[in-house]
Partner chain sequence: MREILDDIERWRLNGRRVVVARVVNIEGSGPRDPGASMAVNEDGEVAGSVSGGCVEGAVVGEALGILHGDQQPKLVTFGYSDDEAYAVGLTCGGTIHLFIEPLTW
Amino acid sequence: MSSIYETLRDRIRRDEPVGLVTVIEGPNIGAKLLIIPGGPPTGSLGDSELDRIVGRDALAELEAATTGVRHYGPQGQTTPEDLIDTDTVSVFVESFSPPPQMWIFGAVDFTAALAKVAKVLGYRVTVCDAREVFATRRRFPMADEVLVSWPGPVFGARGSELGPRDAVCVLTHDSKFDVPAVMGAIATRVGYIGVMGSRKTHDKRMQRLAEAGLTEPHQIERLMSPVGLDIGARTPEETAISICAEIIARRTGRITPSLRDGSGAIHS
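Requested model, single chain only, the form predicted together with the partner chain:
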């Protein structure tokens, strides 16, 4: 029988979702409940009704990937009237979600730099290119996975894994690869889609994408193309920073100068 810590450790290492609830104030300080999706919680906070209610709330926190302190009555009461004249129990609900994913299409110099920066930010990085000689582990040792494939089959098999925290970056500049990659990404719930290229490449690509059926304004709006913040990046490494900074800014909703929303030469 594994301890709570051992189960937590193993699930974190296998990138499986898990929640840890700890009493931080009130009776049974330090008591724990371990939350595993699809099964009953293990451990106890000291009261079965409290366990049931906190377990339910912690599962919701885990699904939302949020972490924070919650307050209850000794038997899990949550309404203010029930909490008058009673001790409260404060619990720390910590959610461990699998890392977000970044799928990078195109095995070019920019790919290695972007994969490196994405790893620093905690992404699970997949590099994909149809050309066997370029898509090798040796060229992308920092990636978690290197796939030799066209984009279509990858999205077909695994597109449903992608969600709002994830990113797809298309770096090939080659429309016969770019177009299926973008169309594949648009069909998912992925939060960020960045597509690299000069403004001329971008214009041509938008024509090809329209021919492929990308005409809905709210779908076109999802594309960050040309990719990256307008910080004057030149090298692959600087460009990787500009892409990752754009991903952060899109998530936080801060106003930053994206290349997409400007005009004129990208490198001046």
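Here the structure is a predicted model, which means the values were calculated and not measured. Numbering follows the first chain given and starts at 1. Heads up, when I say rigid core I mean the largest set of C-alphas that superpose within 1.5 Å between the two forms. First, how it differs from the form predicted on its own.
- Panel note: of 158, 149, 208, 97, the residue at the hinge between moving rigid parts between the two forms is 97; all others are over 12 positions away.
- The chain behaves as two rigid units between the two forms, and the smaller unit swings by 35° against the larger after C-alpha superposition.
So the form predicted together with the partner chain is up there; where is the form predicted on its own?
No partners, no molecules, just the chain.
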């Protein structure tokens, strides 16, 4: 059991995702199963099939960064019919997930405002721009990381880190930078892709993206462009709130007035 706690401690300290499942009701109360993405679980809840089913479900909980109680049969049964006339095993799934990530491409004035709001919401913020004179720690002290790089190498090295809880925001208007940033984001599992620009800019960008190979409707549907909720935002700070509000709305499944789904000028 000590190895479970040691591994749990070490992964939490390194800010790496890990889940701990504990039996709180039924046979083998107190039994534990440690869940690590991409690796075999450690420990046992008392039955190999129960371990397999609970481990699968706990991975989903971990990816969503949710913690809660789940109920199973002794061999991992989950349907009501299977649970009739059998003991119930209740487990507590604890998810220790690192903060969601927001990657912001383009070291512009809007970036500083967005990074500040994202930090308030608990994001780990990375700012990336190929221009060394603009992508500096002095300009973006609120960011956790400032990278001087083109988008391709960043997505190539770390794109696999992004998941449904994360966001990519492209705030540039330079096709040499925003097209590879969008294409890189599309190739990941990131939950939100926002791209700044007017409707005219968006139409021109979509032509360039099509030339780069972005033609599938389900891929195009992932782009929130123009970015943000239609709240009449003008300043960088207002725009940052608009973008973050849209991220929250998309994550929670709320129907909101996104600029992407409107028509006419963004600013009246």
